[in-house]
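Take a look at this single chain, the form predicted on its own, given in structure tokens.
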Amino acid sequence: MTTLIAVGAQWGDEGKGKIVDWLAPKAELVVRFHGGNNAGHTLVVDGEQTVLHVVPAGVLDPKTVNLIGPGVVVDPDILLEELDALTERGVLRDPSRVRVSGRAHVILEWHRSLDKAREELAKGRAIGTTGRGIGPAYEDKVTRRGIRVADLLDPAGLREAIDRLAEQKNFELTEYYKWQPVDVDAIHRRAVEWGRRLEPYVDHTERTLERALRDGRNVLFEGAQGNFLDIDHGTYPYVTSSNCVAGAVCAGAGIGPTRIDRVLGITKAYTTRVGGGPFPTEEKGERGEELRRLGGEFGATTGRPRRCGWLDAVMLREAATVNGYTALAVNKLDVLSELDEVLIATAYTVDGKRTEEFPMTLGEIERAVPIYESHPGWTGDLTGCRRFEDLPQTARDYVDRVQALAGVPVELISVGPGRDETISRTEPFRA
């Protein structure tokens, strides 16, 4: 039995969905432990694309059980839409393959309205949220007034809980933001229907997880977003509203730290970011446009164009420290093919001083000027490579340099969007 955490090492969008989908056949359980439908995983299997926002990316493997843990915030409309689509395609024939924690909190209409109203009011100071209501839902959770999935199964108590929240939410929307109030009766009707439809999927997921561990099964924990969007360890305030780092698995899934075996950090071969916030290696000119075009860098959740730049080893080292990576997966190496030169930031200059450590404050990160080293590019189609030795020598040198700079072995390399377009240098679920 091995427990493996797969988490992002950058600002999200590192291709975690593809890696989780590739790993899933080796695992019996795949567990989502934080975030909401502000994350999007794009999977390509046999040429067919699947985009998931809430359901774990292991669902495409028919042998896996997929858990949505108590650390997740759930938009029932989005979850049911995904479940319906997977059922219609014949991917999900048995509701027992997707289990939703009754302790997970629910995103309601007023959460989305507040999210959008705040971004509109902020204008130039906007964080760049997806407007999905994630942050406001987490706010209600930590102030102990949220509505949980299990509450949807209790229609009598549900009305009282919704009425209790609605008065305060509508006051804030109408009086402060000058937005339209939400229809409380409509929310209640929808919530009752959500409960009816979700009941076959609701479970005590922590117990399911514990049984799997006792039975010696492989368990894969699926992260959303990435290290630098973590509420505590990211580029605050330009972050998400949950903890994205490996340590968040313990609280967000319900597992003790002594049960974790391995941590896989996932990075692109370059760097991208969606939304506002500092980005030291961002290329704002033709190079950035070229990376966006070559990588198809548009958000799976929002469709927004991603900001693009070179790989940042300073970030990778910081993420490796915070998460305790035992290995790295490098995605989209194929995107860099045909470039004459590939850059890696190995250090920064901040206020005239060189540093190899990621700065602590937002101001320092904004003033950071990357120090690059140049690497020769490579040519040829990498999608057929299945062994490290199949890669061009300069591509192998690039991967080796990333490994040396991060201080973590690169064990997986993605050379294309398809599930099988992956190089594995060792067994990921080894004990």
Second form
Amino acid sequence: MTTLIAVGAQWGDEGKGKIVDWLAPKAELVVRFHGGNNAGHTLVVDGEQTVLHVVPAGVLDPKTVNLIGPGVVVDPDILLEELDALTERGVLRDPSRVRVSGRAHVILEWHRSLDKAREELAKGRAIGTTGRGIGPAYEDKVTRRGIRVADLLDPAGLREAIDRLAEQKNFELTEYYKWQPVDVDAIHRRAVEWGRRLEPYVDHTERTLERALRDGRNVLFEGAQGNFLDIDHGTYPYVTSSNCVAGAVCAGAGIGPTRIDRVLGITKAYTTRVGGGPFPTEEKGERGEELRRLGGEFGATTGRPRRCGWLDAVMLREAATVNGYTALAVNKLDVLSELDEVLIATAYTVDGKRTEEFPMTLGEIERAVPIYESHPGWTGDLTGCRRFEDLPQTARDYVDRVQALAGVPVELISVGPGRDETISRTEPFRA
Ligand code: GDP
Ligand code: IMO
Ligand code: MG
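Please show me the structure of the same protein in the form predicted together with 6-O-phosphoryl inosine monophosphate, now that we have looked at it in the form predicted on its own.
All chains and molecules follow, beginning with the one already shown.
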């Protein structure tokens, strides 16, 4: 039995969905443990693309059971839409393959409204959220007034809980933000319907997880976002509202730290970011445009163009420390083919001083000027490579250098969006 956590090492969109889909057939369970439908995880199998926002990326494997843990915030409309689409395609034949924790908190309309109203008011200082209500939903959870998935199954109690919250939310929306109020009766009607439709999927997911561990099965945890969007370890306040680091698995899924075996950090061969906030290696001009075009860097959730820049080894080292990576996956290596030169930041200059450590404060991160080393590019289409030895020598040298700079072995290399376009150098679930 091996437990493996797969988490983003950058600002999200590293290709976690692709890697989780590739790993899933080896696992009994795939478990999401934080975040919500701010995530957009893209899977490509036999040329067919699936984008998942809430359902874990193990769902395309017919045998894997997919858990949505208590640490996730669930927008029932989005979850049901995904379940319906998967059922219609014949991918999901049995509700027992997707289990939703009754303890997960529910995203309601007022969360989305507040998210958008706050961003609009913040103007130039906006975080650039996905507008999916993630922050406001976690706020209600932490202030202990949220509504949980299990509450949807109790129509009588639900009315009271919704009424209690609605009064405050509509006051805030209309009086402070001058925003449209939400229709409380309509929310209640929909919430009852959600409960009816989600009931076959609701579960005590910690028990299911415990059974799999006791039976000695492989379990895969699927992170969303990435280390630098983590509420504590990211570029605060330009972050999401949950912990995205590997350690968040323990609370968000309900597993003890003593039972975690391996942590896979997932990075692109370069860097992207969606939304506001500092990005030391960002290329704002033509080179950034070129990376965006070559990598098809447009958001899977909001369609926004992703900001693009070079790989940042300062960030990778920081993420490796905070998450305890045992291995790295380097994705989208194919995208860098045909560039004359590929850069990696190995250190920063901050206020005239050289540092190899990721700075503590937002101001320092904003003022960080990367110190680059230059690598010769490589040519040719890498998407057909299946062994490390198949890669051009300069591409191999690049991967070896990433491994040395991060101090973590690169065990997986992705050379295309397709499930099979993957190079594996060892057995990821080995004990
Ligand atoms: P996630 O949020 O971490 O799951 O990543 P996204 O799905 O948001 O973004 C990654 C994008 O890159 C998706 O469009 C993937 O299909 C694509 N992708 C993943 N790995 C590779 C790769 O190795 N090469 C190329 N060209 N595309 C990839
Ligand atoms: P996946 O799982 C990239 C970013 C938003 C914004 C900030 C806060 O696909 O990698 P939020 O809506 O969470 O309050 O927005 O976080 N963000 C992501 N960026 N990938 C994601 O998820 C993201 N989820 C949130 O763009 O900057
Ligand atoms: Mg994504």
